[in-house]
Every structure is written in C-alpha cells, then in structure tokens.
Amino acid sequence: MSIVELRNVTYQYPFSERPALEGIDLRIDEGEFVAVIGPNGAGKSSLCYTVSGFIPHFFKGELQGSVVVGGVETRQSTLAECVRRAGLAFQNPFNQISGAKYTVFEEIAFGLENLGVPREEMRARVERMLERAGIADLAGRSPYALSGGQQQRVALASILVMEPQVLVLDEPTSQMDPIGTREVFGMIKELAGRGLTVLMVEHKVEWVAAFADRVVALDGGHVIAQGRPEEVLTDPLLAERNFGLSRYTLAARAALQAGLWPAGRRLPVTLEEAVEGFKAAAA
C-alpha cells in the first residue's frame, strides 16, 4: 500500500532560474527502504523537504503537483501536522539540536513534551530510543559536547522517538565512520522491517546496495532511474553522468573493457559481489 505518493510535482525556489524539481513522479510503499542518490545539486535535499512538508511550509517558492503522504495532501496540512507524520532528520545534525534543553535525555524528550506525552510514556520511549540508537551512555551529557557522529544519532533519535508513518533521513551517515554508519543502516532496515517507511538521501552507494529496498537516482531535478540497488546502481547511465558509483563496480567495469570480467555477469556494488565475480574471472 502506497503510504507516499508524488505525482508530477515540480518546485522552484524564490529567486532561483530553475527548479529544483521538475516532473517527479514517485510512490513509496509502507514498510519500504527506498534510498535516493545524485551528485551536488540534484534535487535530493528538496525531494526531502517535499515530502516532510517544509516544501511549501517554510521554503516558499512555487510547488505544482501532488505530494500525498499517509493520504494527506501535504498543501491541506500545517507543518505541525505534516512532521508527525514525516519527521526529516537534516543533514547537519547541529541544525536540529533545539538549544532548549541540557542533557541529551532531554532533547529527545522535547518533541515528546510538545505533544503533550504522558511523563511515564514519555520516559519509557526515550529510554527505549536511547538503547536501540545506542547512546544510553550519553544520556546525562550536553548535546553540545559531542561529536559529529554522536549528534548525529541524537537528532536521528530524536525523531524516532516521535513515532512518524515515514523517516525521511538527509544523508544521516555523513559524519559516522563506518562501524557507526553500519549501526545506523542496522538500526533503520529493522525499523523498516517493524511497518516504518524510510526515505534516505545516502553517497555511500555500498551501504545503499546492503540495505535498501529500492534506489532512486536524480539528476537536474529529476527522476532518471529507479529500481532494485542492483539493477540502479550499476547502470550505464549514472556513470555516464559522473554519480559516485561503488568502487567495486568500477573496477568490475574497468576489468570487463580489459576483458578481465566474466561477460554477461551484472557488474558488482558490493565487494562480496566483487569477490564473487573476480573468482570466476580466474577459474
């Protein structure tokens, strides 16, 4: 069942010579992991703010088309009602953090408050989000005194503690290393697995592969393929277009001009394909 639902919608900031979407046409399915890629610029940004309802809540400019999201059209909505049921995690966690409270357990209960929670449903859930993102042992500390990665995870737990039909995530690994941003792609696929929705904006294309339902490539504001990570993220055309593809299947492709890939196999994303592939080269 289609819980997010674009149709020819097209955006352009104020002031700005063209838009930064143009014609997209997208249907998320509840429970799906769909994650987006593009080079600088693509539109990967405003697709998010779409469908969270910032577009057209707090960036103005002009929006045609539908942005239907848990069968609401996003333009009947407040921005109140529109982040319960979409929360978008920003790529700078630093620009989530509230500035209103003192401790880490605090800021993720902010949202909580807001609403009006209960104080011991409200405990328990922060509780809870602090052991599944795992910053339990945070919980007493400023979330100005931490580092990139770790406000990461509070901003990203922040939001989840709110329970929202759909997590629209903006590149939310940019600032882990890799144990961190394995944990982080764990934690979310499990979510996703329990009915969550997730939209990701994500350059790590091998954890992309690992870890998404489905891919969906922009450029210039649209949508130029979208599909199973295998099919996507080895297609001619984004590299072509200068994406930042998986190294694994560059030097697949590299090795296929030299006549060093077995022909007909589908170039690889991740090593364990690249393994795979170079194995039968040899035999």
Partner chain sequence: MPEKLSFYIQRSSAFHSLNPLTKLGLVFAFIVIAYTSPFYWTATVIFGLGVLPLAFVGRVQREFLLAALRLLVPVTGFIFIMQSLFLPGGERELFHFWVFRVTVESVAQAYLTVSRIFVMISAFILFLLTTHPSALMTDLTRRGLPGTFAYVIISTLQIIPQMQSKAQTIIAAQRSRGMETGGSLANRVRALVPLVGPLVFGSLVEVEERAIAIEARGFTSRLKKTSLYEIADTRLDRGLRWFLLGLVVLSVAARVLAG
The other form holds:
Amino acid sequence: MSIVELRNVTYQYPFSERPALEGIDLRIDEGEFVAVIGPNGAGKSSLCYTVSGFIPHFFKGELQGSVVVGGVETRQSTLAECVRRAGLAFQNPFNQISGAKYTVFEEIAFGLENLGVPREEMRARVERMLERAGIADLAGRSPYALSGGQQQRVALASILVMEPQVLVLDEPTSQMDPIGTREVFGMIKELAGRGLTVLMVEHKVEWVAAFADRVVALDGGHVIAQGRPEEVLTDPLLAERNFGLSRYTLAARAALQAGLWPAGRRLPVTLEEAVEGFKAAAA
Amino acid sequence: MPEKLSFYIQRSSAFHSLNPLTKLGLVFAFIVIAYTSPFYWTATVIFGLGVLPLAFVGRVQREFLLAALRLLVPVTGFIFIMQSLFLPGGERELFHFWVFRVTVESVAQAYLTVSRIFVMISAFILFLLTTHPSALMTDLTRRGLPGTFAYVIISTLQIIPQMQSKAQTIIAAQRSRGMETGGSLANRVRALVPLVGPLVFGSLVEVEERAIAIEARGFTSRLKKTSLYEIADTRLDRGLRWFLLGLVVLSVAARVLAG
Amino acid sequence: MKLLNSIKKDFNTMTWVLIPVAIAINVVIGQIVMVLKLPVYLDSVGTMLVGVICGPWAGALTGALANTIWGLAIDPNALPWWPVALLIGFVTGWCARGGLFRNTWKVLITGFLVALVAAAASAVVNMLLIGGITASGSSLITVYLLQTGRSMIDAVLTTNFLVEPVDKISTALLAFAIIRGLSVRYLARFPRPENAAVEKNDLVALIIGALVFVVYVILVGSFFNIMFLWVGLAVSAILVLAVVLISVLKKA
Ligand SMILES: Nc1ncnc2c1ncn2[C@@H]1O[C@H](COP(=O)(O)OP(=O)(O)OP(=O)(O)O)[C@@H](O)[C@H]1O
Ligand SMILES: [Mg+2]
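Given the form predicted alone above, I would also like to look at the protein as it appears in the form predicted in complex with its partner chain.
Every chain and every other molecule in the complex is listed next, the one we just looked at coming first.
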C-alpha cells in the first residue's frame, strides 16, 4: 500500500519564472526507504516540502496535481496536520532548535506539547526516544551547547517522537563533519531497520547505496531515473548530468573506458564492489 | 558574554516555590502601592519590610544586593542628586553654591521618586532571581496566554546572547582588519554599516528555516496544548493573590480619598 | 470583528519567529551604537522592521516585549519605557500601511511622525514615574532648561522634541536600508510585504520631507523660547493632516 502518492505534481514558487517541480509522479510504499539524488537546484528540497505539506501551506505559490499522504490530500488539511503524517528534518541542525526550550528533554517534548499529548505519556515517549536516538546522556544539556551531529540527532528525535507515518529528510548530514555524519547515519540505519517509511535527500551515495530500497534521480524538476540503488547510481545518464556519483563508480567508469573493467559487469557504488570488480578484471 | 540571559538562581526556598503568577502579582502590588499610596514613606517601608526580607527568605540576598548595587544604585543615585539640585520651586533652602540651590522640598521630592523607582526595579530583580522564565511562561500558558507568547519570550532570551557574541566576533574581526571604531563622528558612522550589516542580514535569513522547523513540530496545531511540567498553584497562592489585590484596592482608594 | 481580523493578519509563524530576532537586533544595535559612541540610540530598528513587514499590531507587541525583556534581562531601568516602544512599533506599522515606507522621503516622514509620538509618550512616562529628570544623557538639556526658569513639563517636552526626531529618523532610515537589502521572495513570507514595495522618490514626499526639516528647525527653536515648541507642534499637526489627506485622496 502506498503511503505517499504524488500524481502529476507541478509546483512554482511565488515570484519565480519556472516551476521547481514538473510533472512528478512518485509513490512510496509503507516501510520503504527512498533516497532522492540530484544536482543543485534540481528540486530536491521542493519535493521534501511538497510531501510534508509546506508546499503549498507555507510557501504558497501554485501547486498542481495531487499529493496524498497517509490517505489524505495535503491541500485539504492544515499544515499542522500534514506534519503529523510526514515529519520533516533538514540540513542545518542549529536552525532546527526551537529556541523555546532550555534542555534537550524539553526540546524533544516541544512537539508533543503542541499536539496536546498528556504529561505522563509525553514523558514516557520522550524517554523512549532519547534511548533510541542514543542521546539519553544529553537530556539535561542545552540544545545549543551540543556538537552538530548531536544537534542533528536531537532534531531527528524531536520529529520522530511525534510518530509521523513518513519521515522526510532533506540532506541531514550535509553540514556535518565525518563524525557527525556517522552519528546521524547510525541513527537513520536504526530507523530503517525498524521499517519506518523514509524519504531522504542525500548526496553521499555510498550511504544511499547502503540503506535505500529505491533511488529517485531528480534534475530540473523532473524525475529522470528511478529504481534499485545499484542500477540508478551507476546509470551513465547521471554521470553526464553532473550528479555527484560515488568515486568508485567514477573510477570504474574510467577503467571501463580504458578497458580495465570487466565488460558487462555493473559499475560499483561501494568500495567492496569496486574491489570485487577489479579482482575479477585482474583474474 | 552571558551564556544564558537570565537572572534565575536555582535554590529551594519557600519563596521559590510560590506560583510564578503569585510572585508576579506581588511585584505589581508593590509597584502600584508604592506609586499610589498617599503616605510619604510607603515605598521605603515596602522595600525595607517587603522586598529586602523576601530576598532573604528566597535565599538570594547576596545576588539581590549585588544586582541592586550594580543596576540600581548608580541610576537612582544619579537621579537623586540631579533632582535634588535641579527640581524647581521649594522654599526652605538647605544650602546653595554657585548656580545650585538645594531645598528641603527638592530633596524630599527626589527621595520620594527614587524610593519608588527602587521598589519598582528591586521587586523585579527579586522576581527574576527566584523564577525560571520557562516556569513563568508555562504557568501563564496554562492560564490561557497563547503558546506563541511563551515561544517569543524564551526564544528572545536565548537569541540575544547568541547575537551579542556574534557581534563581538564581528567587531573583533573588523578591528583586526583595521576598522576604526573611534575618531571623528563621520568615522564612527561609517563603522556602523560593516558591523550591523552582517549581523542583521545573517540573523534575518535564518528566520525562514526556523519558522519551518517549528511548524514541523506542530507549532500552529489547533489542538489544546499540554505542558511537560506541572507548576504548583496552592491554596496559599490563591489566598495571597486575593490579599494582594485587596491591598492594591485599598492603596488606590486611599489615594483617591486623599485627593 | 474587523479589528480582530486586522490584528490576526499581522501574525503568522514568520512573525512569531521574526519578533525575537528583531528584539535581539534592537539590543545588539543599541549596544554597538554605544561602543561607537554615536549621538543616537537606534535601539528600535527591529521594532520598526516588524511594524513595516508584519503590521502595526505586531510592531506594537515587538516594542512592548523588547523593552520588557531588555528590562527584565539586561537593564531593569529600561522597563518603565515599554509604552513608548509599543507606540513606536504601532505608529510605524500604520505609517507603513499608509504607504509611507516606500521611498527615502516617505521613510523620513514616518521617522518624524514616530518621533512626535515617542516624544509625547516618553514625556508622560517620565513625568509619571521618574519625576522629570532621568538617568540618560539628554537629561542634561532638561536640567539646563530648568535653570533658565522653565517649568518641568516644558523642559521635558522641549528635550524630547529636540532629541527624538534625530534618533527616530535615523532609525527609520536604517530600517529602510535593511528592508531594501531583503529579497522580494523572502519578504513575501511575511504578512504585509506590500508595505515594503520600494518605489521611486516622488515630488510630494520630497516637499513634505523638506517641510519636516523646517518643522524640526522650529522645534529646535524651542530651546530658546517655549513658544517655538507650540508653533512647531501646530505646524506638525498641519503636516500630519496634510499627509493623511494626500494618502486618502490618492486612494480615492
Ligand atoms: N523560496 C523560493 N522561492 C522561489 N524559488 C525558489 C525558492 N526555493 C527554491 N527555489 C527555486 O526552485 C528550484 C528548486 O530548488 P530546490 O531548493 O528544491 O533545489 P534542491 O535540489 O534542493 O537544490 P540544493 O541542492 O541546492 O539544495 C531552484 O531553481 C530554486 O532556485
Ligand atoms: Mg535543497
């Protein structure tokens, strides 16, 4: 059963000349992990905003086609209802801190307060969330006094605690150092393991290959390719269009042109696949 | 730069555990009575027998006196001297020198004003020392203040120190680039733009993302909000508030009757 | 009902997020100005900004909260002046709704109108709570005027009408410069972006702007003779009427 369903969606921001999304058709099934890749300005963030209801509720502008999340048309409900179905977290961890709270515990409870969750249940849910996110030791700290990776995990926890049906992530690690990246991906891996439905924009294709059930490639507001990660991420079309592909893929492509990659073998995405391929070529 | 913009000192005392609204009511009652009571010494009495002993009850006497010394004494001292010297009128001259003529009336008037200002500000200092901002906002929200107000107040308290430290960084950076922050007026006006520009635009750009972030947390949800903490409101609190209201009414009535 | 809707319109999530930032801008610019020892305060730039792009009610709330929070968290002596700050945001908001924040001359007029209101309001607060002589530098003018035999209320009003226009006009111009630096798409998220639609300088606004200077010179004259204060205020009143009339006529 699809939990997100976009049909022929076209959207144009106010005061802009051309649509940011054009004729998008996209279905996401329950429990599926879908990664979105694309060059700058491809419309990746716009897609995230569309699924989580910020388009059209927050950004206004003109939305055509139908966006159904959790069985409800986003246009027909309020933004607060939309974000309950599809929670959104994005790049900048600092700007995701509400500012209304003094400790991590309170910060994570903020969304539940807004939803009117009773106090006892709220405490229990926040405590469980802290454990799952591996940040129980930060509960009493100020959210401003954390590292980027910790802040981003707090941001994710703050959304997840509201128990959305879909989690939308817009480049959650793009402003992290390697340690922060690993922390955040560790948490996402755990989520994926639990069967949460995720739509994630991510540049780091090696990570995408490790988690995603399906990859959607966006360019110029269009879906130009989608399918299993190893197929999409090695698609020659993407290399031509300046998608940031994995360095292993790029190396193997060059090797293929020089006749050093086994003909007919799929290009690698990860280090292990590359090693396998080159071993095969050497043999 | 202060990490947190808050006077609050976490201690346990009978005064701390009063409901925030009761303490706020106390502050307002003190101020209104100090300004309306027809008796000359009211403000002095309120400070001496009200605010000051309560600072001891709340076990914040040290911080209270320091804050009063730092924030209040210079200002009220200045006002007292200026008003004593310059308030016009007055018959009974105390002394005069050069162009100044100090009269009993001007000193009396200056003392009255200063004692009232003292009550107004010291009562607030006491309140702030013993009340956590989020306890106050939680309590007021529960009583029907829109949740957006709590957001604005707490968020402001957290943003100001962040902006101040950004300002420090920018000032230091511009100075090391050779910008003069002294010299002629024209020089100093010219220095304003490179200091203010990055700060203001930087912080305004973040507004959009922050709005998205709090919307994503159900900020505009129309469901009735709950709160993580429960703020106690005892019978004693309610009784006190009625009592304070009574005092205020009495004081205002006395003023009206006294003309 | 109409009033309630007008109030509601000023507040969307962007407004709620902008207000804390605007208050912080007030505080920080106020402190930078102190570091630079400029002869103005400029501590209501943020308040005016909110008044313009969100509306008068949001501006009023920003002003009131700014002074309360400044008073509660930094310097309690700022506390009593919150009604003045409230009016600054409110008047700026209404001026902007009347189209008076779209070019330099109009902004100057707004600054002047705000100054008149602020001067009167702060005189009231001062007389009621502080007794006329405050702890700020401009009290020296008041004190000097008292020495020349003025009454307290005369001296306070004269001081305020001398000091406020310079500060509020500078503040308004700075707020205008900031607004011009913001993109249309960004401004579009706020409740009243049309207030900030920049237009070319026009002749009428220029003439009125020039008149503002004349009026200010008259007000400065009150330093020497209190008569000038009343003349200056009378001319200001005529000016305000003229501005209102012109904007009404233009709309019709
Ligand atoms: N608020 C806005 N108003 C108008 N146009 C916008 C707005 N935000 C984005 N756009 C435009 O919409 C298009 C898609 O932008 P979007 O942010 O969705 O791309 P993206 O794939 O997320 O890019 P990036 O990799 O830079 O994050 C771009 O052409 C961009 O300029
Ligand atoms: Mg993006």
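We call the rigid core the largest set of C-alpha positions that still match within 1.5 Å between the two forms. Residue numbers count along the first chain shown, from 1. This is a predicted model, so every value here is computed, not measured.
Relative to the superposed rigid core, the position of the CA of residue 180 differs between the two forms by 2 Å or more.
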